[in-house]
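A single chain, nothing else alongside it, follows as structure tokens in the form predicted on its own.
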Amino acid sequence: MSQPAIQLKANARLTSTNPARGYEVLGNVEISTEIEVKSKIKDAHKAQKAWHKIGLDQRVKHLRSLHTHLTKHKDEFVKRQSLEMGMPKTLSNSILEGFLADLVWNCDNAKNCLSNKTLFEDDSEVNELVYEPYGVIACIAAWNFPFGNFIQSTSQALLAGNAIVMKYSEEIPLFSKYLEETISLSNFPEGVINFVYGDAQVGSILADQDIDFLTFTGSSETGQKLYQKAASKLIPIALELGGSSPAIVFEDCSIDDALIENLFWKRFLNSAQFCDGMKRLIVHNSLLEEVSEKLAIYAKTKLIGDPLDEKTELGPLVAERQIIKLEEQIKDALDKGARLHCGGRRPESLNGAFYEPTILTNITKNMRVWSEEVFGPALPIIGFNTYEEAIELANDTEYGLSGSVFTNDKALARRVLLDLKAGSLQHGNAHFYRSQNPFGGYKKSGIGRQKGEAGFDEITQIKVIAWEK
């Protein structure tokens, strides 16, 4: 495997900025050199053997202790998420609570999911299925849900006996450093969880090392590159990638306040920076104008501002580059005839990576807001007349992470959920994102599953042993 042409310089640093306050500098973190990355891998291999040997009960005990320590420092994690990537404080707090609950579920269910299972038994022999760790797992994680990406990428792998070397996105180095420090203060066994710091170049170097498994949360483009690296090493990979999730609203729906609120937050939560958020709204033509106008009216009531202010409902995007790409995608739509119902600009009174929630109709398939993943606060809405047209529009994407359907006809809803090509789907107010449910996508939305029993299966070797009685 060829190494990057540009060598990492010793003492080079990542600078962290606040996207809500004119990109003021928050601090910096030293970028890991290739020598340091290799050292972390070596430490992980050494620690993994002992970590596996202590047994599942002791590993569960360590993860429960880590949960206690993470909970103790929850307020600081909330603050750092808000400062560094712009998540509103109230949302950040509820998100942390949810992922801490995932960690508890994993600890509570690890024994049932990872214990040996009898496959066959008669008078003379027993066949068993045994779960074993892969060894050292490289975890490369995105910036949009920092705390959750740690829990989701590592906790089941750790419980199964794997060791971790983790690299977060370069957008959140201070959060990553604080997490590393918190773990070290929790008396977690040394070398089992390791951190390296840097941009995509460091991630590429990490993927080239002597690892046994690779996980990545982020863009489909980067995921494809890492998939090639894993293939060249013949190691397994789990990819949680992008999405362009549809929601379909059928003509029997009442367009009341509850539905408008539900639709709005499915798109604009966390300033629309989440992979499985609704990114395309498909509405029966008889309701198209009403839905579009009511969403625009509701959007104008939302308070955009400093994420540390508890009144703030929508914070900034993570960086200027995200704003620039969003502006290009919206301009492309408007140039091709899209209708702007609200938004479409940066708020004049705010200094940072802010953008108003934007509603667009008159959408055509040649527009970037339809064909690309839009990772920012813009929602394209398109109409349909027939069931077949709605399904064709919903599946008209290279992604397949999630989707939603709104109808009072439960038989119709079930038919839609079975016809949509995506990994996680929901009807009305039902929710698919629960601790026990596997999460992952079809097509370019990823490979493998996280969470639930399937998540434990994903990060373990399966061995069958047959022995005489």
Ligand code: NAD
The other form holds:
Amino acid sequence: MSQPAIQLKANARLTSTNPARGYEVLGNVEISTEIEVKSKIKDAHKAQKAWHKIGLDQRVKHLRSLHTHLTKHKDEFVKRQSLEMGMPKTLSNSILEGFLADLVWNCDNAKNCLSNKTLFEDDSEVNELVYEPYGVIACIAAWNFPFGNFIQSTSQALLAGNAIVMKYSEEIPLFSKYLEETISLSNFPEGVINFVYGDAQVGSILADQDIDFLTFTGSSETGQKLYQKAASKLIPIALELGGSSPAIVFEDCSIDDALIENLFWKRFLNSAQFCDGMKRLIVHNSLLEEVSEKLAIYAKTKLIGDPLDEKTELGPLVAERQIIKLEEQIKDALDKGARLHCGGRRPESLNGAFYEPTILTNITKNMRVWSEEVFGPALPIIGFNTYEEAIELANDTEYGLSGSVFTNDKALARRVLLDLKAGSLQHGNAHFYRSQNPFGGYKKSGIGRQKGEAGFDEITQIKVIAWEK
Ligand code: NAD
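Show the other one: the form predicted in complex with ligand NAD, since we just had the form predicted on its own.
The next block holds the full complex; its first chain is the one shown before.
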């Protein structure tokens, strides 16, 4: 179903700007026309057949050598993530290493996850389960973890024998171009991984093409639109969407430096621009003032600045539009009676999309910082008295991506992890985000899973073949 009203001008360009240096222009990239999008889809269909035919062992080999090739260019990817979307360099480096490790895990485990399995056998017949690729997958992705979005949306799909046409967010065209060029300089088979460039319009055109599966990472609002497109074609879709993840702090916790540091970074890493970041903090009323004040004191010690400077702890947001939305959400909270412990403003000495980490209490459920996803450095903190109240507050969201609990009582922690309605949950210093663990959301946080064995299941069709002996 194409949209005839959309006409993309030939030679139109996406301009990339630096959010840490007054939006100075970094470069631009040509927007793909509808004809170019169609041509990439055609190339992908052609290449996919051969890619499937070479078999799993060969595909694993290709992905391993792509890993080696991407690793050689790691420093440039790190730099480009920092330049274009503002991720501090040290974080950019460690995040990249984490995603490269995911790629290795996927290669190491593809055979186990995707090999045929005998389901039934007797004297006269054998029934076997066979994993097959869907065909061509359109991947439409966000901007907040550029390298990670690529590994997470494509690597398992490629290993399974699918071909990819990827469109990144319009916020990071230069990163996308560099990734495309780097892959083209490797010996990866041509036409299997393809890129197109543009904003929502190009994303919409891509989703309308002859594709067999759609993978989307981005906001729940866009996810809903794409779900409708997939429904009209009756193709499967995997949706990795927004979140408003809660963390609960019980009264037996001591509010020491380690806990404050843990809570702070659960919220403010990457300037609070990550889907499964802690977005609402629920603290026992006896600790509410202490936690809020200690977090505010800690926040004021963090160095905000140029992401390319290795000392920088908090970079800018990706773009001015993110700041504007954040300011509206914070203003709404303050107008409705929220108390500001720190932040609530742009730092005066910096020119770009910078915003100070902001801590808010006196939160009520009618405030946007409570009911909406806040994709920037603000943390609403609310108090509770009883277990039931804490769980009710934590689950009081349209989203269900993740959640955390802090208590020394292990039985209580386990009860909370089981009572929270979300895809990934953690207690204290434990981490759910690992290569082998599936990742995805409940409710408006998504449909389907990426990573781990469940990620392979998501992007393969299963076929049963029964034959006589
Ligand atoms: P977004 O929905 O605005 O855009 C995401 C992508 O979709 C971009 O490439 C954009 O060009 C494209 N797009 C927008 N409208 C479209 C349309 N109508 N048709 C086709 N394509 C369209 O989201 P964003 O602001 O780029 O990213 C931030 C959001 O992504 C947050 O909500 C965040 O929580 C979420 N996110 C989720 C995960 C996850 O794994 N669950 C990971 C990263 C980000």
